[in-house]
Ligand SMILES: Nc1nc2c(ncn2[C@@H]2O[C@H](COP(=O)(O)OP(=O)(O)O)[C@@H](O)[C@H]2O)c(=O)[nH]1
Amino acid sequence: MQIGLIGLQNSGKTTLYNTLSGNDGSQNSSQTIVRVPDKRLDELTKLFNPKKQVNAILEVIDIPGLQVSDNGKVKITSDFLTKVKNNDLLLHIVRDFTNESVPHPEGKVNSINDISFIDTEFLLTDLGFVESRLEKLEKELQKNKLDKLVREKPLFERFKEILENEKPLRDLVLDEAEEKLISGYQLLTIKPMIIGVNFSDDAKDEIDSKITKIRENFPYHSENTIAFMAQFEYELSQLSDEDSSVFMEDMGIKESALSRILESSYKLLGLQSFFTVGEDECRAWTIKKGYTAQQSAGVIHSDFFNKFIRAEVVHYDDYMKYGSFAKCKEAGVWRLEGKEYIVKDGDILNIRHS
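Structure for this chain only, please, in the form predicted alone.
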């Protein structure tokens, strides 16, 4: 799964990317693999003391900053839109700090305007595509009433109505058949999006009120608007675990915003984790919500899918409560499940196969 970082120039997007990638700025990279933090996996590793710990991963792409035209206004390019469309989730980095040495591309910091600009451009792009597609559907249906075309037309009419009301498509509930029908079109406003609002280190007292105002202006982004301090997160990433804990304590911060952003991305993509544990490794495996035990086994190895017999299952919460598989069995929370069992986020699995 791929996350695209977008944002205006000097928003802090590249600083965040360097933090995620471990890049000190000297490397000219725009794509990296990022470990998804998981406290549950950390705790299991402490208990089993394996040779290695393997976290779930996400791929992050740093999409080049939007350009400023000759009249001093930011403009959307076709190259930018093409790169955005190739991502499963978008993380829009929005600036809410003042720094005269790093000017805003349009001369004035206004996070609400910046969010509105991107949202409006994406909405207009989708609307133009939807209108064009409806025109083609009308012509194609006059020649041939293929089932796919017949089903597609009312769906695109719904899209057009929503977009004309200046609402994104991402909150629209689609069934599996509808999702499959539009999977190749890469509509922008249907993609999950996180708004990461970048504040300066000295703005802690203003953050809550400013985030509240942003959520009020963009209710469809409300649940996925996260405040962070890009420079602070970068400095934090350069420290050892012990020193970073002390640094966060001094700042009065319990959890890195970077962790919250990655965890939110993981969930928004409809993903969850199950665990395998042992002396060799403790690993988080990424699956889509709704995966069966057999499908989950296939993520580990194709042979496990083809030769699946049963899955030994105990949930992380139960394991931490009782402390061992033997005690989980005694308590009745360890069980054998068949191939149709729907795996839950946090399940610990051991696959039995022929």
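The shown structure was predicted, so the numbers you read here are calculated from the model rather than taken from an experiment. Here, rigid core means the biggest group of C-alpha atoms that superpose within 1.5 Å across both forms. Positions refer to the first chain, counted from 1. Compared with the form predicted in complex with the ligand:
Residue displacement note: residue 343 has its CA displaced by at least 2 Å between these two forms (rigid core superposed). Once the cores line up, the CA of residue 125 ends up less than 2 angstroms apart between these two forms. The two forms, fitted on the rigid core, differ between these two forms by 2 Å or more at the CA of residue 269.
Here we have the form predicted alone; I need the corresponding form predicted in complex with the ligand.
What follows is just the one chain, with no partners and no other molecules.
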């Protein structure tokens, strides 16, 4: 999974990026791989004592370049569009911290304004693109009724209607063929988005009420709005794990920004984990909810998909309860499942293949 950090200048993108990447700010990187922390995987590793533990990974990209120009609009460059395109999800970092020495591109800190500002600019950019695409399509279709173009037209007409009603495209449910049809286009509002509000540590007591207010203002972001304190967490990331947990407890922070981001990303994208275990490695895999045993096997290796016979399945909770595969068999919680079995979050799988 790849997440792109976007937002106005000085909202805290690079601060969060450095926190997630463990960068102390001295390196000028903008793309990093983060191990997804996983308590269940840690427990499995303790039991199986494998040569290595392989966590799921998250790629994070710091995408700069949403600059407000003199006319009060955001300049959306083609470089920005290209960088956005490859992400599964955008995390819009919105500033809510006050810091006299850090200027705000719009003059004052107002997270609600900033969210609607970026939403509007994205919407207008998409609308402009969709309108010009429709014009081109009409011209092309007069010359040549290519199947691809014939199918594109009603889709873009639907896009236009949604955008004209000031709604983002991301809530539209597309089938696989439609997804494919538009996969080459750089549409902004079609990307799943999380709003990450960046607070000062001295504003801790206001977080809940402010987040509630933001959710009320933006019902369509409501479930996907999270809060964190980028600067504070950045400082923690420079400390030892022990010291950092002491400070987190003092501040009453139960979850790190990373785990909040992961939790809401998995939920938003409908993702879940399964595990494989053994002497060589214990590993977490990320799949879509609803994946069958065969599809999940394909995530491990395409051969496992093609030559799938059966999956041996025990749920993590059962394994923890009984302590071994033999005991799980005795208890009847170890099963052989066919290719249509729908994998559950926390299943431990062993794929039998030819």
